[in-house]
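First, one chain by itself: the form predicted alone, in structure tokens.
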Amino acid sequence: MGLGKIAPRIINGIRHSKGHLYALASRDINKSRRLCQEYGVENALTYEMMLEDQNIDIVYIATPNYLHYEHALKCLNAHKNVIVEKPIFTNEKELELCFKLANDNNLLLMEAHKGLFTPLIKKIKGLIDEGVIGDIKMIEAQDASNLKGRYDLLSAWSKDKAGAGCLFDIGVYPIALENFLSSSKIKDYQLDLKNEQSFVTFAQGQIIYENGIRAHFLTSWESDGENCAHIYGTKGSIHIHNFWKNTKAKLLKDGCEETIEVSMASDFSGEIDHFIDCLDQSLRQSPIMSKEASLEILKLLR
């Protein structure tokens, strides 16, 4: 549902997953049957078409921010289990009501943050977990793209909308994996803000999780990031570039290094995976992006 420029993605994303991709759906049918030609996709529908639709399953939300929580009422209303791209919504009202009505429904509801599904990150969760960097004490991450001076570049929603923002965009990347690795609940967090016209354009922050391990952030639409992730334990490091999608990561441990390395054919087939499996076990929540997890994730979302 939503056919901007990140459908392809997804589109092989579902592809490499355990899903079958049914159908296209987009407020304008010529654009969902041009897409559906181009992808070799069997049914091109308009959102009305696919809320009425019985053979569906699952719908993957991937529209605009501020119109998540529109269309996520109306495929639950309309019976059908829900994935959302990332941030699932805009506020914890929103996202109270939602899970409320997936639970009512006896539907799944999941926030898509694909960087926590990946090959690479179940391996270093896995890791981690098996205590081979000792205790975490330190995660640092980050995420900036330079578009200072071509924000013109950027949708409308995406500067004036609920939702709006490198925050929102892609200040949830960081954040989510620093809640995921750390393994705890937030107690205690600080935000660093920039505001350009009307929207965030530079955003970091430092947390405290509920275990002791701290965490900084940095997200920003102003100047190109080193785009890293470091977790700091006990007893070594592990350090990734570009860790919502890269194969390989720098294990350092008694003064050697260890490249990790995965196979991957698609950053976003993880995610599906991970949802069918839950659909196939008859949870009403998934254990990794909960309610909970999102509910983690808005705190720091402005």
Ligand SMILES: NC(=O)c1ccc[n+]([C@@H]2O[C@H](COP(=O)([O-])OP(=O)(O)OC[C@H]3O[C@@H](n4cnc5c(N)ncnc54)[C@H](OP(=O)(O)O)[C@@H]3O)[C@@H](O)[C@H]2O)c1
Second form
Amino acid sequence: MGLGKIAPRIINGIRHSKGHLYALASRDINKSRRLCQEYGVENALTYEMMLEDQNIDIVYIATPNYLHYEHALKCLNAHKNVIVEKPIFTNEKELELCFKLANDNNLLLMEAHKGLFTPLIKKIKGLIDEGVIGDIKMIEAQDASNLKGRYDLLSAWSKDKAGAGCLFDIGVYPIALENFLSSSKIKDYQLDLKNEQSFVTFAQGQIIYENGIRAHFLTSWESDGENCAHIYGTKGSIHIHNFWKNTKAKLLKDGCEETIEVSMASDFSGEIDHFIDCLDQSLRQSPIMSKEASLEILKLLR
Ligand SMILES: NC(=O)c1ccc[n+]([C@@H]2O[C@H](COP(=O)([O-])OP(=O)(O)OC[C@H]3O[C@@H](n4cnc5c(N)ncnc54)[C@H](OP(=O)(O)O)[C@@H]3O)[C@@H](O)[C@H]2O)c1
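If the one shown is the form predicted alone, what is the structure of the form predicted together with this ligand?
After this comes the whole thing, all chains and molecules, with the earlier chain placed first.
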């Protein structure tokens, strides 16, 4: 639902997942037909047609952030299971209402955070859980991309509507990763935000988790960043460049350096497979991207 800039990568992700890509839905049927032809998808639909089509059991929402709530409500009321692009909603009230509706209608609702489900991050989480780097003490992660002040190039919704700014856009990646790898709830946090016009263009934050792990994140539209995640434990550390899509990372331990490497066809297929696994197990929330996990991310978004 929503055939914008990210849609081609989601299409590719579904193609490499356990799911079957049945239809593309756009506000404009001609756009839908054009893209169905381009990507070889059988059914070109409008949003209204999609909601009525009984063959559809999962909708992947990839519309502007400020419309996620309205679109999720429509899909849940039409008895569709829903995966919603990050950030799932722009405030806690929307999140509570949609998860309640999903629960009442016996449907699965999940925030799409591809970065937590790539083969590399799965492997690294496994190594951390096995104790390979000991107890985690500190995590640092950043996602910053220099837009060189060309905010006019952004979609209008990403600067003047709810859910606008770099924190909602790319800041959610380091935050989601740190929350996931710390395996703990946030105890306390501090934010340093810079606003330009009506939206956040730079943000950094310090997080203290209930289990004592410290984290720092940084995001910006003003300059490029190193865009790495560093995870420091009592017995070693792991370092990942472009952690939301990479297939390689570096493990430093006992004075030696090792490469962690996996294969991956699409950075989107892991989250889609996870969603389908949850449905197959009749789960009503993902054990990884649950309502609570989305709330923990939302706490830090402004
Ligand atoms: N996971 C990732 O790596 C990743 C990367 C980029 C973006 N995203 C997320 O994906 C979502 C979409 O981002 P995008 O960059 O693809 O956005 P975009 O290029 O602006 O596309 C959004 C699409 O939403 C649909 N839409 C419905 N109502 C609309 C309205 N009133 N105004 C504008 N568009 C409307 C349109 O599709 P139709 O014309 O077909 O209806 C439009 O093409 C966002 O939530 C964003 O955070 C995720």
